[in-house]
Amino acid sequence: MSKADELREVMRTEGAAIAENTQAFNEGRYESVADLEDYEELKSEARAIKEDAIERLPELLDELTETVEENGGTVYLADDAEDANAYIRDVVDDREAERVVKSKSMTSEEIEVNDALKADDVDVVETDLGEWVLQVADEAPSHIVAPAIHKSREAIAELFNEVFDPEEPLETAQELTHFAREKLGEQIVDAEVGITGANFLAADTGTMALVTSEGNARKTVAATDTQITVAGVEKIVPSVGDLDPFIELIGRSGTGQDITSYVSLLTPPVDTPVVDFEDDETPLSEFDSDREFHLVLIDNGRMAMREDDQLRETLYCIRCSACSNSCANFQSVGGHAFGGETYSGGIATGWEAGIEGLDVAEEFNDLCTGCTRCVNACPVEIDIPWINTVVRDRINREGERPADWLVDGLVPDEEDEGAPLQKRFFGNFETVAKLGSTTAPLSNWLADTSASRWAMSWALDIDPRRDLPTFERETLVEWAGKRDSTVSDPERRAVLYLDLYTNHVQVDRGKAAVRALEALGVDVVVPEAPSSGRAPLSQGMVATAQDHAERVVDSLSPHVEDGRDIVVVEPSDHALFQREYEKLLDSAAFTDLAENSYEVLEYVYGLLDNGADGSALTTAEGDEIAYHSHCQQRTLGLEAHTVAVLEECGYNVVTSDVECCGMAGSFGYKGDYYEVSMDVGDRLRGQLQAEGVRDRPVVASGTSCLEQIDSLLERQPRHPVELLVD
């Protein structure tokens, strides 16, 4: 089955439930964190604790081992899954256990302990409702927090009725949960060993924090006399006091709850007497409380990740799933497609690359489009898109491909170890755009012929259903070079930095930007400059992106030194200047560029806010428009500037709130991902076609957004700056 077929099938069978549930979690997160006055401070505090813990991990491992052993428990540090399972099997065998009950644990999924114990004829029962549903269905989790998120209530009812054949068919959520509780209660009573995970482990006391929604972890611990806790070494934090910010953040980030139903702080072996469920006469206090506790800490590649400057941040992850819920692509396909052997969502690339290898990460890595909506959502401030980019770069360099030598000779990039042809094509779009404009309109005619579309589909997997860009013969730089500035006594001076589309395809929005700035008294120059590197970076071609970044700095620095501001039309290029260039440039060069560059409507807002005469701009009298902000523009917090400018110019503005339009640069052009792109776009189409919005003209800030909306709607969108100079 092709990648496109796999994605189509998962969207058909699981997409509706995944979309409904992830979007509900995501909306809940927005509402819940809005109640926190110190949300950003909490995130930074949590980040600092994780940074410190991973830095001091060997020391904290020793401290935790000492405290657990002082408490009467045993600590085993397992090198890998096989090592961990061997230890757990010995403990279960020594206890002569016939049944093991488990609470939810992704780390136990990672080591596949269920299969190991079943090989010894041990009955393993999942007690988390979602995990139990999947155990009954013999399916894998599709979400880090809500493992059965892909299953609807109707599907679960059908499963239970078929497998258990109850006297009365089950239908409602209440009936289903009551049935599950009764069944699981019977299983827990007979268990001898309980296995739990741990959200956090405090080195100073040996205390484990368990954050759950159902209380099943407490039952798993209390009802059995032998507890085994399985956790990755990265779960260790220095002290119990360090748990505060995580408890505040984990529920809000994952499911949108201000606090989860159960927060259990256990310092095992716990003193709770072991219940004899067959003796309902003896007081609980008189039962034996002699318990065993085994803490199995898993390395399984984590210590190597700690030494890897690019994957190290993955270890800060607290498994909240905010990156999944805020991801537009994940909302469409879920973790069975957007995930590896164990982990799913944006952060899964780091986990799977570190634990399983690049081959596993490669299976889903391209579903991260780098939209950055997970960046603000992550409660420990992990740069998840960057991890995905770096892993993509490493995947590109794996293995040899046919005619690598020929491709290397034809393309001007810096990828001396090769990358798939499709990625090389999109990563070198600057060359394509220059050739397209130079030979237009012939290039446009030729590209759209049946033969060309077939060839592009065959060789590059460019989906023939997607319209291709139409190149302008005269670029914006050439247009600007033929005209004189209309500003004789400038209030400010600026250099307009052009992205490839504004210079070669959507030239009108560039002209509008020049005219709008000049109307506000800004002297504007439009120099020839290298493309930003966004195109190669999105393909994981980091060396090529770095080369672009360095040449962009060389090109723009003289203008900055000359006192000009840098104004950027394309939000994704501006985001590069503000975020990713920090990874590609030296600190001074990055800071100089970042501090002097502005998104174009952000700049207009600043001019108006500082007294520029707005009457020179075109104004409206309450004209209704719909505005879709670019994903990376929202991550930078710049959506409000555009809305404010449009409203000051007299427009009545409604805004979309989808996380991404689904186009995401080249992603929507690729045959494997075209239908995912359109499925994501459908959510935007729904908002733009809603009652009260469907008749409004649409404006959007991003190139990809404009392309996607143009394919979604009959009415053609425009860039907001074009409204200012109509």
The other form holds:
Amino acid sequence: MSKADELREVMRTEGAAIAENTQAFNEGRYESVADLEDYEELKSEARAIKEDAIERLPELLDELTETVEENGGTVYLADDAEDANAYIRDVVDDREAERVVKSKSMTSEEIEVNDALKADDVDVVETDLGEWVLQVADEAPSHIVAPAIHKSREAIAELFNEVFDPEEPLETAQELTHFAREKLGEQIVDAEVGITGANFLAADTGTMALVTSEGNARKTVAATDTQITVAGVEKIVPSVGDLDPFIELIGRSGTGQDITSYVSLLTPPVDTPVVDFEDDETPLSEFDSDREFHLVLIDNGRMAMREDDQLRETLYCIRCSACSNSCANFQSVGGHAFGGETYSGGIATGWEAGIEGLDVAEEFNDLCTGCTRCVNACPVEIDIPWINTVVRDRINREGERPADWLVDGLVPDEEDEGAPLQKRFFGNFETVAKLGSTTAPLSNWLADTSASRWAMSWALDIDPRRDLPTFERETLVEWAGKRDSTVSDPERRAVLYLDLYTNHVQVDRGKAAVRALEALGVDVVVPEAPSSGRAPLSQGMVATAQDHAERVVDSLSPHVEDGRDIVVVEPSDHALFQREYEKLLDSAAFTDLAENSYEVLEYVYGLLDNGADGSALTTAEGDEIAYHSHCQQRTLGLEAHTVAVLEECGYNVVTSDVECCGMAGSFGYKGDYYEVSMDVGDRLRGQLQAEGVRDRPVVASGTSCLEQIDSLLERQPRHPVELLVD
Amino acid sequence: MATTDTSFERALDELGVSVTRAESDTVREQIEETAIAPAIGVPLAETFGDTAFSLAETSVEVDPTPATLRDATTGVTGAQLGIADYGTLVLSLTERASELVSLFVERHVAVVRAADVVGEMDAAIEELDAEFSETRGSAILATGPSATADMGALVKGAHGPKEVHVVLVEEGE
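Got the form predicted alone; could you also share the form predicted together with its partner chain?
Zooming out: every chain and molecule, the one shown earlier first.
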């Protein structure tokens, strides 16, 4: 099956349940973290604890081993899955166990311990209800926290009724839960060995934290006499005292619960007596608590990730699922498409690259569009899009360089090695755009002929259902060069930084930006400038992006030295200046650029806030409009500025709250992803077509968003700056 | 500390956990009233180190057998701490099987001293950190009833209790 077919199939069969559940988790997260006064401080605290713990991991590993052994447990450090499973099989075999009950653990999924034990004829029972549903259905988890999120209640009822054939068919969630509780309850008390994961392990006392809601982990430990805990080595923190920020953040960040029902802080072996549930006479207190505890710590690539400057951050992950739930693409396709062997969602690229290898990460890594909506959601402040970019870069370099003959000359390229053709086309859009304007309207006419559409579809996999950009013959730079400034005594002076679209395609919004700034007393220059590098970066072409970044600095820094502010029209370029350039430039150059640049409406907001005369702008009298902010702009907290300016100008504004429009730069142009892009876009369409919104003109800040909205609606959207100088 | 236990009560209320207040000498009465039979329990002195807290002369069976555990509707235990901002109970795991009594039942009745209610999570964690360093002990932070959404809608009472009731004890000055 082609990629597009696979994605279509997963959206058809699982999309509705995935969308409903992930969006509910995501909304829950927003509400729940809003109640925390010190949310940002807690995240920074959590981050600092993880940074420190991974830095000191070898030392903490030794300390934990010592304390667990002092407590009467055993520690086994397994190199890989096979090593871990061999040890676990021995423990189960020594105990002569016929049944092993398990509470939910992604790490145990990673090593596939169930299969290893089944080979020894051990009955392995998942006790987490979601995991159990999947065990009955013989399916893989689609979400790291809520594994059966892709199955609706109806589908679970159908499954249970078919497999178990109960006297009365099961229907409601209550009935299904009760049925599972009874069935599993019997199996838990009958088991000899309990396997758990661990969310955190405290080195100084040997205490483990288990974050759960159902109570199955508690039962798994309490009702068996042999506890095996499987955990990645990255789960170690120095002490129980370090757990506070994680306990406060993990449930809120994941499913939007302030805290889960149970956080077990266990220092095994625990004092709970080991009860023979068949014995009806003996008081519970008379059973002794003769318990065994085995902690199996898994390396499986983690110690190498720790040495890897780019993948190390992955080890800070606390598996909360915020990056999955806040991801527009994940909301459409779920973890069966957006995931690898074990892990799913944005952070999975780091895990799978480190644990399984680049080939596994490659299968789903393109589903991260770099929209950054997960960045603020992550409770340990991992730059998840950056990990995706880096891994994409490594994948590009690993592959062979295909079809050089077609690309060379058309798109000169900084990447010496192997980015695939399509990635290099989108990554070098600068050259395409320049060529487009030089030859417009011929280029527009040519692009639309069926022969060239066919060639694009064949060679570049540009989806034929997408409109291609129409290049303007006169670029914005040329237009600006021919006119004189209308400001004689400027309040401020600015340099307008143009993206390729504003310069070559959406020239009108660039003109509107110049006019609006001039109306507020700003002297504006519009120089020719290199493109930002957003396009190559999103294709994982880091070296090319770095070259762009350096050239952008070279071209803009003289203007900054000259006292000009940098005003950026395209939010994704502005975000690059504020965020990703930090990874691409030396720190002085980055700071200088970041501190002096503003998104255009943010700048207008600043001017008005500092006393500029807003009456010079076009004002409205309560005209109703709908505004869709850009994903990266929202991550930077800059949606509010646009809304405030529009309201100041007299507009009645409603805003969308979808995480992303779905276009995400070149993503929505690609044949493989067109339908995912439209499915994501459909949620935005729903909001823009809602009662009370459907008649409002639409404004949007991002180029991609404008393209996407244009294809979603009859109404043609505009950039908000255009409303200011109508 | 009136504000702390008021906010504890408010948090419990949001979780659907009912609360009754008691004085030292009315604890037994309150337990009797809220423990739906058949009820089992662990001696409260184990949590509070104070013989004033006792389940004697109540219908609660102290030191149950596996059979009475299986049949019980209510399990009564003490909680060593309450955490006001989350409505969390800190339950210890004792040799008298408090873990089984609070978990394998439909209704958990927890007795908490108002003086043991701390305001915030970090205060409770600090306290447990200090305690565990000494004792290498264990505790469950239990917040509301057991719950799951894995079957397509939120259901209370997954593997653990579906109801939790708190008896909040104010001791005389």
